[in-house]
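One chain is shown next in structure tokens, namely the form predicted alone.
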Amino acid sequence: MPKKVNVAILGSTGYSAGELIKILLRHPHAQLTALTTRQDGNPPVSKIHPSLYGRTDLKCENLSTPEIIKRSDLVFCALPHGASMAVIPELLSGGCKVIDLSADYRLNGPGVYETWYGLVHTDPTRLGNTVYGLPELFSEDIKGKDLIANPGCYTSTSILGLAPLLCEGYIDSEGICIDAKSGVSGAGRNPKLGTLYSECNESISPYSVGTHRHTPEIDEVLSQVSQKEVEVLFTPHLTPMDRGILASIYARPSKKASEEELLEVIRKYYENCPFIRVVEELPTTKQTVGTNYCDITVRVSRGFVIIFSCLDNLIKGASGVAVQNFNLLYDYPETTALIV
């Protein structure tokens, strides 16, 4: 039987990390060897994520980077933006592969990163040279690499919805509007005023209008794959549910086509992608919660093409796609541990 890959997770207390642990515990080729936290006392991970009770005895430890390197072949870095780039160069120098769930290596240049994240990048030479970890578009580039930039949740929803019709020339690259709604877990686990129950329950609210950090990521990736200059208008909304993202995307058609024809274009574009479901009905977040699927459909109305794209922000938007990338890196079947 092949040796299992020793895996560490840095920043193991967040929602996405909790989902990642669940997936890796059932992965036949992964062995969790380290979970890190800045908390004192080495708490059992089942105390932080109670759904793991009885499934693992691992504790969360405040480990140094050399200690992580000793225990790991691959590291999932689930640290906050800015913290990942402080440790990833040393991890790579120590021989570890890294899948980074932060935004630190997603963008093409340090200037764009500094503008949108307000931080000076300390490892700028890797920007623009790191593979963007969206398997449906870059699977061949991901294989065998040492560092993968895991995509953002809103970005995956938006890019997966738009890429087929942009690349095949059915919609204009200008004037695209993305209206996206996300569950509260997308804001992370640290308490904030806007995500307190009494603030967000029974209420839906826009936020970061024109300033959301996923905007340049969407622009860059869609411009790359379509070979057209793309600049989207992206507006996110916080919705009173635990998890899930639904994006309603409005674009002008560049040639006449029926809904049936557009659906067929999307099906053909993703015909070898096991986690894209092109559906006839309008998707709902409940259809994808707890899965690694992205559901996509399209409508034509009043001179617009309207694309609906829907996924679970914690799985297909974070931990699930991270495991897809893990499977591609080590040449395992892409669906390993992701279809249950």
Contents of the next structure:
4 protein chains.
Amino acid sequence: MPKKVNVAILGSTGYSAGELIKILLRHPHAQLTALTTRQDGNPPVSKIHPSLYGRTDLKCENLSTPEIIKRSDLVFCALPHGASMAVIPELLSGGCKVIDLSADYRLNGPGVYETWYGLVHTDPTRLGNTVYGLPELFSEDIKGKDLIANPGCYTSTSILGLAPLLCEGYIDSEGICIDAKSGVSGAGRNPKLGTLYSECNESISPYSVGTHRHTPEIDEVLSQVSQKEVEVLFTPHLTPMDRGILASIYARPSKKASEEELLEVIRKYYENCPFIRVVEELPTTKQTVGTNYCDITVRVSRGFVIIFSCLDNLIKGASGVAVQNFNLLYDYPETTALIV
Amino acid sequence: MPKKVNVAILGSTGYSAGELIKILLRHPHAQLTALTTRQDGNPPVSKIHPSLYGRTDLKCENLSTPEIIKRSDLVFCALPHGASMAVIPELLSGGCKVIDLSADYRLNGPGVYETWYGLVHTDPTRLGNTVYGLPELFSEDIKGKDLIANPGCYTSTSILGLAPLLCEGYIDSEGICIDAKSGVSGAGRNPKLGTLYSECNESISPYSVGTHRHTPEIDEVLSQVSQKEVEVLFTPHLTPMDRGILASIYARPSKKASEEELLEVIRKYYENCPFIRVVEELPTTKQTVGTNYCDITVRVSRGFVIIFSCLDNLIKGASGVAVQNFNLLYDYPETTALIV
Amino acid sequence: MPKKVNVAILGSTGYSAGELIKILLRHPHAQLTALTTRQDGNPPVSKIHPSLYGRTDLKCENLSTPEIIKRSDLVFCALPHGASMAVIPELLSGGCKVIDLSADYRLNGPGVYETWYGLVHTDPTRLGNTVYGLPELFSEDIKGKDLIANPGCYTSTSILGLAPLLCEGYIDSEGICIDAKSGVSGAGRNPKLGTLYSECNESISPYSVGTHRHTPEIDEVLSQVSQKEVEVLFTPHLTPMDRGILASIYARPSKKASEEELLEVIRKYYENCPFIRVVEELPTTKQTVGTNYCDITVRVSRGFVIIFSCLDNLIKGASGVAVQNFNLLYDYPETTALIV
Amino acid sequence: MPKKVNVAILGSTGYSAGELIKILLRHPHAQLTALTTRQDGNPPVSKIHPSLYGRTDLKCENLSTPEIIKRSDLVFCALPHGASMAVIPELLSGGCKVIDLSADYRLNGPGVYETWYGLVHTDPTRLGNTVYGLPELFSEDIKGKDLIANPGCYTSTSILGLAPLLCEGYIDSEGICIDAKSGVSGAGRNPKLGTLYSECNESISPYSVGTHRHTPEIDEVLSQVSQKEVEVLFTPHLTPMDRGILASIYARPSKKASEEELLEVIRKYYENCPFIRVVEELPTTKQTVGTNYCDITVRVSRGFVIIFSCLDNLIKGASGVAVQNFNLLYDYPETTALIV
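What would the structure be for the form predicted together with a further copy of the same chain, rather than the form predicted alone?
To see the whole picture, the full complex is given below, headed by that same chain.
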């Protein structure tokens, strides 16, 4: 039996980290060796994520970077932006591979990073030279890399929906509207008024209109793959459900095509992508919850092409795609541990 | 003390009818005299709507039209489309005023009705000659009428959001996208697979894309008030909450204007409308639930004007506006029984 | 027209305070004159409770006690326990009447207070001499008082369910089990991990088993009204809904009686109580949401008497009963502003 | 590689069947060969359960019993009660093994069946001679059987919580109260008014008090394993969540024991049971959702022993335990396909 890869997770208390642990516990080639937290007391991870009770004896520890390096071959970095770039250079120097779930290495340069995140980037040379870990678009670039910038949840939903028709010339690059709806887990696990049950239950509301930080990611990646300048209007909505993102995307056709032709274009674009399901019926976020699938369909109506794309924000939108990247990095079958 | 208006509700078992009963029970000038159902057995209305226990002794009865006419001065008709137009002519002949909550008298003509509802209209001469009961736009026409076509819930949300900027020339009439999200009560109270708790809970999904029957209503009313030909793209989504509709509306500016200018245009347009709240912060559907308010705001971003409009689909979207029409009809203060 | 009572609310940012403001805005004899908060900046109350937008121009102010006394005849104190007893003596000295929504004056003495709340009571002479503001049991004592201890939400639900059969000798005082389920708003509006949407949505869980602070209130009030020593087992559960409390109460019969006889005992006990609805069908919390009703029924099965009692925790469980007490204090009809 | 077991599912359109298909798709020793429905048209199973899109090409077919026998070695029968006993004798005669998820073979005799289900049992000789498929109690009896009566969801939750302390003599067999809370999926997938989203969302309510059909199952199994006559009071509540059952069980101690001692008794009782997690903290249903675990803890307060037991009603309460039985029948490791 081949040696397993020793794996650490930095920032193991959030929702995405909880899902990541579950996936890695069933991964035949990964061995969890470190889970970190800034909390003291080394609580068992099942105290933080009670669903893991009885699954593992791992503790959440406040570990130094050298200790993390000692214990692991690969690090999933689930820290907040800013905190990620503070530790990743040292991890890389120490010989670890890193899959970064934060936004710190996703953008093309320190200028746009500073504009959207309000921080000076402290590792600017890597920024713009780090592969964007969306396997459906960049699997060849991902293989063999040391650092992968795992994409944002809204970003993946939006890009996966738009890339085929944009790249194949079926929709205009101008005037694209993305109306996105996300479950509340996307807002993280830090107590805040806005994510209290009694605030967001029984209510839907737009937020960060025109200012959401996933916007430049969508722009840059779509511009890169389509070779056109893309600037989307991205409007997220907080939706009263635990998980799931639906992007309803409104675009203008560049040429006449029926729904069936457009579906066929998308199917062909993703023909080797095991986690894209091009569906004919209008999808529900629920049909993707708990899975690593992204379900996509398209409609044509009144001069618009309307693309619907949905996925589980914690899995395909975060931890599932991170493991998909892990599989690509180590040349395991792409679906390992990801279809249950 | 002036004589109260005797009021009947036809089709009293649905969610909108339940709200209507509650509003009328507190209305100082209305006296509920008949509630109808096709169910037999004359169940007390509190058996159908348990929240009404102890509030009234009224029963839901299977009444003939002559009996309804005998008991009432005004009839709220909360029957399904098709059933409404089958009974309304007789009610009018019998001397009743009618506020019809169905879609039967909302459209401009029998052709468009047949196209969207798949039924031949049986009262075509009244169709197109019936006032559309959206008081913010047509209050003068409503006064004194015998028959009022109460608007649809998605329709009101959309039209109220769009009318000011469209009529005042700030947005293009072409290419308007309405991405609407509705709570499940909007789908009615008849048991159906799609509205079972375990189907729609924890999920958001688009439906009736390009085919929703509120589309022609929006088109016709906006075309009428703006004197432009309007054809909107209307995309509804089933949202996991009891009540509330949010319309996120994407339009193109016709002239340059700041958010503050646009807000001012909307405020001015509705300056005499007690149920429109032009808000600066992004609204949540929850802040309108249980009220007859429609909350509206606007943003400008990346070449789009984005209007957010939200309301309670059962109140401002159905029963509240019906009572607002009732107040206008009988010249009571417009807010009577509607602000609690 | 009689002069209105000038009313202040201390601690106006929580959920109960939000409901209280709504009720008082429609109260014909109350004039809101002060809303307090420890937040600076005097935000408009509609910024804190967006549903109040357009309803009032009141601000939430950081007011001194003398200023509160100057502005108000009666103060609703919606502060946390501890904070209430720190300000109430001065309010009373200043001539204000006080309805205290905290737990500070509910118990019989400083010893039990210290045991359950972990605080030394700083106003011990009033403790045990303050009327318990449950109008269905103590309306005569409430009238004309200066200070009223408004009851807890679980407490009212439990006591209202148990009092009739206990006082009339139909159930044993020993071995009473109360299995209570509350919506999340009962846990307050301060951001905490446990009340985040993604923690408590899609989950039910017991908490504070054997240690919930409403336990001694239930014991003391039931012991007082039944003249028996009562010690209940009280087990609360956090339930994934905004509002509503259901108490499922298991007791042993003291004498043989049918369900119908027991219902009749309860009906008789509450025959002059406009907010108690003794129902025959099993109630749902939803039928009481938004109302000041408490719905009660009873079943007999397998040697147990099972009482179900439910209400809206923010209204009949907090702000509605507070206004009911206000009405009694000032001799207004008990239902004023409370049935809409 | 050993031959896989050919497996059919009768009644494949419900929620439990959907989960069962998912588990069997990942089972290394099971091969799904038939899914039945009474619907015509042979819809792909992914049309019925959209989450299965892309996972299998199986169709839901309206198959004759001989055809089912031809295709399968083992049949999971997920039909309604009554329909199960109409087909199972023929399946057994045809050489199939059967795991019946209905209630038809769970009880001890036709009398009690007729009393609670209102039907004459048509296969009475098997009734009372069929093993009750709760592996934690009856694993030795399950092995090698042809027919297994898979337990009810409330039943498993209740029995697993009670059996240890009852069998080991720590609690009285008399006066046990089970207050159970279930997610709405437990009520099935047939459209009914009571399980519409807008009926049960934002509400908790008791139902079937004293009459729920899982009551005799609990009585019989607990009486059998404890050798005492047990008659529990069982009170179910419909809870606004998709999945999960929590039983809060109130019993009287038979002898003095601390919480830690009681936990130890339960741990010991289940020491070889991989799906029982005896936890110290109060559990939430959410921590078991999506798993085959049953989480149990215990508290002592005011003369009561309070046991909390929770699980996922569709998995450990239905389909997971069915596969656990399958594993036992064929001597596969008990956890095969059940821990992911």
